[in-house]
Structure formats: structure tokens, C-alpha cells
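Given as C-alpha cells, the chain that follows is alone and in the form predicted alone.
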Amino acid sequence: MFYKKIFIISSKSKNRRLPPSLPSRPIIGHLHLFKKPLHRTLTNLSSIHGPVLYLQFGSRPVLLVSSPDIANEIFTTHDITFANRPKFPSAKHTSNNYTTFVSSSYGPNWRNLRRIATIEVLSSHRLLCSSDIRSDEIRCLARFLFGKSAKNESFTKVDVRLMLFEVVLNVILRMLAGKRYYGENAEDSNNAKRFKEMVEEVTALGGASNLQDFLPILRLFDFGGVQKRAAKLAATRIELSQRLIEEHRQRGSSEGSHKKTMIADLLELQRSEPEVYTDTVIRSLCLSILQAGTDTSANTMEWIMSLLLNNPQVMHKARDEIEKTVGLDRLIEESDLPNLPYLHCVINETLRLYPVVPLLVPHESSKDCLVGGYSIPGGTMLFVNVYAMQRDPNIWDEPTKFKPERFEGGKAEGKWMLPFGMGRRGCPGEGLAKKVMGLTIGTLVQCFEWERVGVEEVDMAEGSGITMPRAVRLEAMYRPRPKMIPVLQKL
């Protein structure tokens, strides 16, 4: 079967004007280039031979873009054609047999999954009223900050990478079910250390980086346990999430409205439209904004510091910015943050250099196409390199470098960015997840002094996944500003 489906699509593709292609080999296809971490390895290939390749994973044809034209023909002339998801057989279990948001194919499922998160969880609206979360959430982790330092002697050493995963996570779980994890008064440490694992092995698993959905015949054998992991990690999924749910209901109403959470707001609806707001579905837009917010935002935060640290006179005009604009006399607020450019300009230097998918999640196409002029077979895996684009040096001065200056005055307006993804299947957390960076860098910036933990530059080494982690998690030193002591004393 798996032969004959080869010889089909060679057979359908013969009198097709295709993209450009490389050698391929049998059975693998261009497997064999499947070096970590990929977006490098598919990089490496475009600068070669051009931004559309046509290739073939095994059994799947993928079509790779580096094209900043092409890219925004599909995100628009072709965009329902193209928002479709690939069905990757190591995320059937996690992704509820491919219905949860990022999985789901276009179709009804996924539009009413989207009008509830976009409308009901993610709008303008919905972000407002969540802002004290955010703001108790980062004051907490200034306040742990302050009290596990030297105060003013000498600089303490901390694990940023923990750190901002630990801040974030807190600030999705209250949103979502009004509960804190980790740090003062957190509820429960194991089900913390439940949830921490399950978004990593999510992650690991993800994306497009495991050879069994490529290549059919290694499903039989289950190498690496792929299969029986993921089945153990959608029911731990499962568990927790309608845990959170159960409790919810138990709770009913009677904390008032100043402790609604998303939870709350989606069983509330889910009294008058059963059919609509299902568990099922609140489970689902509940994990994948867990999963989306928390590793991404985490992941990019991580990236920031390491960058601010191995630039220190960027760090120090963004602290002058955060000083001339807030004060001496009280902490950063998401109010604040439209009035803080610099502090803008530098989150979107990073999103440029790191992305926070670097090809973006897959997309599949529907039926036959033309794009560029060149005719795509339904049923085409697309990768969108965005990482390629955002450091071409056809289209960036010195690519390569961070200089948030290039930002500054609209002076990249016109110039191609997409870290979050464009048209239908764009990400609708990308409000919150400014948000969230925002202020948690601008707190760091503005209440501790940071250095690097030795004399070397931080390593800047990329690690493979969906969301680009880094090679090495990042340590650093602080300390309190002196000038910023007595607002984190009332803390």
C-alpha cells in the first residue's frame, strides 16, 4: 500500500510544472537531510538552491518556503486552501484524535474552537480584565527575587530558564482555573511538577521532527516508544485538565465575579449552550493555551535575557526608557508598556533572531493549487521558514545582529516579519503573549542589576523543537538595584 501510494503521487506529478527539487533517495525521500535542529538544516538547503523547494519526507510531500512573496500569496489568495493541519500519527493521542485547536483541520470544529478563543478567552476585553493576574504574577516573582538575593552585596546566581517558565505557567493556570503552581501560596507542588512535564513532553513530541510519521513501516516497531508515551501523556492531559473543570463546578459561582476565570466564563456559557461548550471543548482550549503560552512565551523571555546579557548597553537604554517613562517610586504596569518603544523594539529584535516557531506549526493544503506558479498536490505538507526569512540579508541590514535600533521610528515598516504565524491560522495568544513579555522583562530590567555567570558571552546555540528552546538552559547573576530597594521592600 505504502509503494503504491508512491507510485500514485510520481505518477500525478510527472505532467506537473512542480517546484524545484534535489536528489532524492528511495522509500526516505530527503530524510536523509533531516539534521537537528531542522530549521537550520532547511535554511542551509534554500540558500542553496532557492526559497521553494518541493520535497518528499518519506511519504509525505512537503513544500518549503523561504519566500516572503510566496508566504504572504498563501497566507492570502490561498489561505482556506492551506489551513489545514498535517495528521501526524505521534500526535493522534494528544491531540484528542486531531480536534483540539492547533490540530484540528479547517472545518467546523475548528471555527467554532476559534470564534470561542478569539471572542470568549483571548479578546481584547477578556485580556483587560485579567491584568491583575498578570501584574500580582510578576510583582510575586520580584518579591521571590528580592528576597533570595544578597540584597545590595553581591550578585546571586538563578536559574533564568526555570524562573520564566515558573512565572508563566502561574499566569496561564490563574487565567484559566485560578490556581498558582509555584512560589508563595502554591497549591499543589505535585500536580506543578505534573503540569511542568506534561507541556515539555508535548513539546518534545510535537511538530514535525519524529521519523515515524514519515515513514509508515516504523509505526509497527513503535521506536522509541513514541506511541505509548504519547497515549500515557493524553490521558495525564485529560485528567488534569477536567480536574480543573470538576473543581469549577464545585465551586459554582459563589466566589464572585473578581474571581472568574476563563474556566468559569466557559462552564457560565456552556449552562445555555451545552452543545456548543462542551467539556471536550473547554478542555481543549484550555490545554492549548497552556501549551501555546507557556513553553513560546517561556522559550522567548529566555532568549530576551540572553541577548540583554550579552548586550548590556541594550539592557541599560531599555532600563533609562522603563526609569524616564515609570519612575523611581513604583514597579512597571501593562499600562505602561505602550509608552515603552525601546522596550518593544527589543521583544521584536528577538522575535526576528529567534522566532518563536521557526517554521511555523505545519500546514497542509487541500486540494491542487498554483502558488508562484508552480502547481502544489492536495495533500501537501507546507513549512513556512520563518526563521530564514526574518534573517535574510536581501531584506535585514546585518542579519545576524541583534540592534533593536532597526525597529525604532517605524524604520523596519515594509520589512517581512511573521513569529506568529498569519491569515486563519494565525495565533490569536500573541496579544497576551506581548503582555506577558512586557512586563515581565521590563520588571527584570527595572528592579535587578544582571550579569553573565562568567566572563565568556552566553551561549547562543539553538536546540531542536517546535518552539526553539535553547542548546543550553540560561543561568545568570543579580542583584537589586539600590535605587529600586525600597519599592521592592513594600512588595
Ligand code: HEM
The other form holds:
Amino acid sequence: MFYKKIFIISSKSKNRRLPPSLPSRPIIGHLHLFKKPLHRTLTNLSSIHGPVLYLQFGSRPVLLVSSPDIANEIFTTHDITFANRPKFPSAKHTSNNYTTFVSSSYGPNWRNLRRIATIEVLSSHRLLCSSDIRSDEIRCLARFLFGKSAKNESFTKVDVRLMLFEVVLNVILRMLAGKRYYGENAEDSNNAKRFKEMVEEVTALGGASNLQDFLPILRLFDFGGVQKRAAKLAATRIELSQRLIEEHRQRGSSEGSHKKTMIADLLELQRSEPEVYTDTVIRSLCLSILQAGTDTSANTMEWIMSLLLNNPQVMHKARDEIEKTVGLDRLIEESDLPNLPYLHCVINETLRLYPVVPLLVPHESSKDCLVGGYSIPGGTMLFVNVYAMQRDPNIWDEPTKFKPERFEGGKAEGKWMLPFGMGRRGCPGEGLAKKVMGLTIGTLVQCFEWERVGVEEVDMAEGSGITMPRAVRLEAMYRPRPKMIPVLQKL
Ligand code: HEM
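Compare with the form predicted alone: the form predicted in complex with the named molecule:
What follows is the whole complex; the chain from before opens it.
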């Protein structure tokens, strides 16, 4: 009831109308509301107090938006104004002083990185050139599962989270550097461990989750040892990414496995334009792609598998579609994906219910502007609550229900979804993510039968973290489908 008393923060200027807010506390502002998982707390606040709120997280003003119309206005009319990123002190080291792709504010450095990423590295043409890497990695996964399965038709248990994380890390590292890090013929198990730890540590330190970023006083004491951990992590990131570059230089870009890698392409560009394609730029791109691409895709696939285990009729329907389109004598290929609309509906419905970046990556306004008739001062941090909007009962019928059919035949067209963000800072890896997820889930469903570990439903609780993981890691039981054994034996 206390919070139901919405009031308008009194503005210093008479003409300035800030969005509605809530009573705040001295120094900490609204930080006492900072309960994990944050996207759920903010969803509850918006459902009580309205879709546009102006909060104060310690020293930082925050605009919280859960209205599709307002989000649309921000990412169209005010897209450039909100294209900055807040400078979180906890990310100073790991972001190389806010110059990496994800952390950089709008300006020449970000524009350069974005152009290289979208045109040189993640364009449809480049993705087409690397499709054999992805298909080979997913085949390795199928071979691994087949080899590990019991030979007497009983089910075998597998750690789904670990399996999916490793396959995505392998795909991305192989596209970047041409190396396999996990599983059979892995080249470098020690560095594999370090890469994995690095991705996990950045996720743990990242996002808007460190109180030091909002209460400067805490930085004096390095509360939680955040700064020390970040400095160590930054050194590891530079060392590992520079090593990948040096290995390419030593072997030469013409050698077999390095021929089509992103690093080889970037080093070739460096030879003609060294001032644009510096080692720092190449390192930044590699680390951003590695970081932004692995956890997001792996976590989404873990949610997809969880939903399929709880909804076996959906798994059967997806499998029937694959069987009709691809048949039983070969594995699904990337080129089959456009002909598997139901599989896309399953992925879309999962991204609607479990958007793994639920509040998007925080943006910051560079100057004062008017949003939805409200005055928003420059330097305001923006949270767009995609999670809340994608479960809004005013937009979605039975919003918390998993119903891939709602996307069939373009039925959901025009309904508002933003799991990859939009505008200038929207995700540049959407195309790659959809290919990796379609091929991986398609192969798992095509080749294996899946069951829950126990009789009870898979727990769907969300954990906290910038990439919304499941609260409980997913394990499942599987066995090869008898019809697919001849194909699996030939892998
Ligand atoms: C299911 C998978 C994925 C999801 C749901 C996802 C979602 C997102 C979201 C919501 C953002 C922030 C948008 C904003 O700030 O408004 C983002 C940014 C970004 N994503 Fe993804 N992403 C995924 C996979 C990938 C992949 C595979 C890559 C690269 C290979 C990638 C690279 C990036 C980069 C570099 C940015 C920062 C862009 C910038 O700041 O300008 N993402 N992603």
C-alpha cells in the first residue's frame, strides 16, 4: 500500500514534468527495491505503478519503461540520444576503459566496431561462409551423445546446461579462431577452461548488479572485492585474445583451419588499413562476440529444452515437422531451417517467455529529451523491461502459457517482441544466434528422445544475472531414436 501512493517528483524547473516515481530514501534512493531477480522486481513495480517510472538508484537516475509504445518511441525518435551506455566503475577494467563494443558509448569508436561487426564479421554472407563450422560442431555433439548413450535402449543422464554452453563456446571460438576447445580432438583443454571461466566471471561481474556502481562510497572499500577481481579478469582477457591473434600471425592466414576465421579476415583487413583494424579493435570484437554470444544462446537453448521436456506434445510436433521435411537418412542442415516454421515458433515462443536479456543492456541518455510527454534529463540510465512487455496480458492471450502455435502462420505479426533489442544498439548477432539455436535444437530433437529426470515437471524458476539463467541447472535423460541410429552410426 505504501508504494501505491505514486507521486510526481517535484521538479526544480516548473516546466519540467518528470515521469511518476515512488518515495525514495536518502542516499540510496530506490536501491532498497533492488531484489533479485531484478527483472521480476521491476515487473511487479510497473504492474502496480505504471509502465513509465523514474527511479533513483543511488546516484544514478533511472527511467524504467514497460510500455511498447514508449519503447518504440525511444528506439526510433530518440535512438541516438539513448545510444550511450552507462559507465559502471566495476566495468572500467574489463571494458578497457569503456571502449569495447558492448560498453562503448555512441561515437566514432562504437561506430567503427559496429560497422566491422555487421559488415565484416556477422553479415549474412560471412555467416554463409562459416556454416560448415557450425554443422561440424553440432555433428560432434550428436556423435558425442550417441557414443555416450547406453546401448540397451535405456536412457542416459546428461548435464544439458554444460553440454549447450560447450557447444556454443566451441562454435563461436571456432568461427573466431579455428580451434576446437571441448570434446574430441580438442586442441587446448587448459585454455578452454580459462575461456569458460572468463565468460562466467564477466557475466558474474557484469550488468547492473554491483552496488558500487550506484553508491560511490562503497568503492573506497572495494566492497566484495569487485575491483580486484575485475582487474585480474581484464588482464586475462587481453592475454587470451592477444594470444589468438599471435597464433594466427605465426601460422599465416592461408593455412587450412585458419582460412575462414574471423580473426584471419580481420588481420587481412589490418594489412590494408592498419590504423582502423588495430589489434585493440580485433581483441575488442573477439571478446564482445565471445561474451555476448555464448551465454545468451546457451541459456536460451536451456530454456527451450526445459519447455520441450515439460511439453512433450510440442517436442513431437517439432520432430514430425523435421521428419517430414528432412527425412530419416540425413541430419538437419542450416539450409533446412527456412523450411521448418514450427521449430521457429518454438524458438520465438521461448524468446517471448524467457528473454535472456530481460532488461536489455542498460542504455544512457546523452542529453535532455521528451519521452511520452515526460522530460528526461541527460545522463538517465534506461531499463526497457522486455520481460514484462512480453508477458503483458493486454497484448498476449494466456501470457504465461507456452504456446508456440500463437506464432503459426504469422498470427503474432504486429505483436510487440524485443528479445534482441532494436535500433542502433540492437543485437548484431541475432542471425547467428537463430542459426546456432535452430540447428542445435533441431538436431537434438531429430536424433534423440528426451525425458525428464524425475516424474515432476522441470522447475522453471529464473535465476539472476545479466543473461537470465535458469535457477536450477537442467539435466535430462536421453536415448538415440531407433530410426536415426543408422545415420548416427555413420557420423
Ligand atoms: C539468443 C541469443 C541472443 C540474445 C537473446 C541476444 C540479445 C541481445 C540484446 C537484448 C542486446 C542488447 C540490446 C540493447 O542494448 O538494446 C544484445 C547486444 C549485443 N549482442 Fe546479442 N543476443 C544474442 C546472441 C548474440 C550473439 C550470438 C552475438 C554475437 C556473435 C551477439 C552479440 C551482441 C553484441 C556485440 C551486442 C552489443 C551491441 C552494441 O552494444 O552495440 N549476441 N544482444
